[in-house]
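Next comes just one chain, in structure tokens: the form predicted on its own.
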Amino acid sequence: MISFGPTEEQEMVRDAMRDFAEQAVRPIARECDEASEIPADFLQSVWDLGLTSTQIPESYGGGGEERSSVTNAMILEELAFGDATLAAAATSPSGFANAIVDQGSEDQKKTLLPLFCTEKFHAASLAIVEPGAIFDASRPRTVAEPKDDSFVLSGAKTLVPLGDRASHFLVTARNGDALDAFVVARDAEGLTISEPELNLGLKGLITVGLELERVEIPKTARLGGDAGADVRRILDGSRVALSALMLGVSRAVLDYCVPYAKDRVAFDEPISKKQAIAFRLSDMHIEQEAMRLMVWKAASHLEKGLDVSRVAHLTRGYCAEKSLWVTDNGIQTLGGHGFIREHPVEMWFRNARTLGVLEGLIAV
């Protein structure tokens, strides 16, 4: 019989992340949004869970567990149910580490992966998004010019997570007609890191812009070395991960609105008995379930090594549209309360709007 349910192990992991989200993530979400900052002790507490290090091979200092994209998507949903901002910050280093594990050269693995197997939180970031109204992650404007035994990178990136503390950046760039990625150290000459950006949502997550003014790096800094890498695979993993975050936000909204509608009384009866409200909540639930099936399907394709680009693109597009629709309807359900900070729905709406335009924040 075909089953769309998680395995027993996935159930255990999901339950553990759900408890962590309720106890450690949700209680500080509003504070982080207001302060535009995430406490270092929270990042350390997530680091201690081993979400990054356990999926790195033992030969490089990690736990050696086999990575499951489906399980990681479930983890992201649960963390984002607590708060998408904190979820993105907690798992951002995994996007960089996973790319090195999957496609890095042997020297890159030996040099970089041990950084993620220490007891102290370590940040390294994907640098994919570029400034401008029109942006295609598969055709970046940042260019890499071969020069003897090096590459010269020129261009700009934006919305780079944890860029205020990241030791390395994985920068995507055009290398002739090919799409490549390059490991750029924080102290590389010609690299300028901006002040923290001011964003509509995910306010607690510090993002920065990068200016690469003829940054010269050795050829060994190309992801995968001489063989290069399938950067499209990294983009696919990012889109699945972002979709899982948007699913988590949508679930948080519905979970908040249903009891609110039952308790809120207007004209002598709960508003949940009004068809306009009841039908809206029903549709929100339907879209949430559809999003989950699409996320699991895309993650499954990724895990099995199938061509997932089309599925990942469709999943991200659907989740971006429907998560914004769900959060907007959450505001409508709360009425005037939906616009005030006493309730978290306005924050979730801003987070959904921001997630819907991102690329390369994290990856499964």
The other form holds:
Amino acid sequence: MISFGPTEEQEMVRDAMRDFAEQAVRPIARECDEASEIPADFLQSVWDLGLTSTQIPESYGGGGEERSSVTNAMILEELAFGDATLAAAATSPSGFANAIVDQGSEDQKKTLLPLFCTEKFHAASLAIVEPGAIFDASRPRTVAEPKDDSFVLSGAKTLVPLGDRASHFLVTARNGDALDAFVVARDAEGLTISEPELNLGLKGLITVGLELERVEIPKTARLGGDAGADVRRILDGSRVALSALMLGVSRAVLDYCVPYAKDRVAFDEPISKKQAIAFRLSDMHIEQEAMRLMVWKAASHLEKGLDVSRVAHLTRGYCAEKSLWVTDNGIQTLGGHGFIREHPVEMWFRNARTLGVLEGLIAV
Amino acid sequence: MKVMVCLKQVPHQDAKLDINSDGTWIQEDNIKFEINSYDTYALEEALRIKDADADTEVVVVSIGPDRVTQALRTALGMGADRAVHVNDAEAFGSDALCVAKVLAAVAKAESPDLIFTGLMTDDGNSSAVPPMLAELIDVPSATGVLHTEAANGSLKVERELEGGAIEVVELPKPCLASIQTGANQVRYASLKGIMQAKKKPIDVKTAADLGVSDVASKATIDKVYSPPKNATADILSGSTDEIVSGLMGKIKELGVL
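Having seen the form predicted on its own, the form predicted together with the partner chain:
Let's see the whole complex now, leading with the same chain.
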């Protein structure tokens, strides 16, 4: 049988993250959006929760606790319920660190993982998305040419989270016919980091573009060393994480719209009494539940080590489409209040739209 | 140093509460519970002592049914070292004195240097247990505490008085302080803390294990009900002077002054 009941530990994690999201994330979300930045003390406060370090093995300085993709999906949903921008920023280092834990060479683990096990927030980022039309994460245009004891990287990346402060980037690139990933330090010769990009949503996240102009890095910088790595697995994990963020945004919208509709009176009765509104809210709820089931299934496949590429792709596609639909209908439910900045739904709409393209087009 | 923190698990502040079928309490099935908010400040105060002195042991104690385990695990996830769970049908939901008797038995067994409790509970609101507990184990106590400072042989506390005044009291250890909300910024349980919590011990005991008998409540609740809604409110309108004048008239009319 399949159980959808969280474990006691998962319930505790979820409750703790929910409290954190309500008390420490949501109250600063609008300010971050307006200012297009995230306060450093927020990143430090979320760092103190140990989201990244706890799941790094003790031998590299981490907490040594077992990693659960399902629990992590719950954490992402809760944080994104508070605010997706802050959730994406807070968990961005985990994407990099987990890739090193899972697939890094011993040297890479020894060198890089301790960076995430100190008391101070440390940023490092995945660099997957590329500018230009019809981007496919599994077929990047960025190339890695072997040269003696090094690789030479050429290409461009965009939407790299926290690129303004990341110490390292994990850059995906084509190595002949293979898909590989390479650890590139921010001071690598030939690497140009752009000014923060001006985006529709997730404005506080600070994303940058990377220009890689014949960046020469040692062969040991290839993820996994000589053995290489299964980069598709990293993409799968990233897609499940994005889906969980989109689920969290959708729940935030529904949670905001239901009491609004019960409170907002038009034509002598709350608008929740109007079937057009009630049916819409009901459909939004159904979609939110469907998203959660897909996210949990994909996360469960990841956790069990099953082939998850198809499920992750379907999940991301569904969540991208439906989170946009839910946030759009949130605006519709609020009417004029939906697109003014006194209410958060317009911000969530922009965030959902941006999350939907963070790894390129769904159609690819 | 050993600090004992008394916790109560109460219905979550967002829980929708319905009265049970015989009208004597709320329906507890299918509602969410959490640690009494006052007690979270007491726990935080104890954890701050532990932060400053790693040799400090923080022991959390709670009375209640199986579900209380989750509250204790949360406290362990926040940083407490171990827990005592008094799982005893008679003691759970008993009156303040019997609850204090059970906690006193735990305190005698643990011999803590400090006992921290919340000022009151979100459900019962009696504030009676902390001073009763102190009296039963014959230690000095202070209520409504906003700040604590542990020294070698004593605990200096700042108590909240009426009108915003603060009273500073120094209590020789062992002693008890009931902590007011807002005394500190309560920490969140970290992911690492939660995952480590499952490895920390919870000692489950009955009242008999603690050598306490006759702990069933001596007080009975006749009726629990929501205040009836009525439409007798008068909304005064007009200028400030008119509203004040109207209010004075109403007060005189009702003869309450």
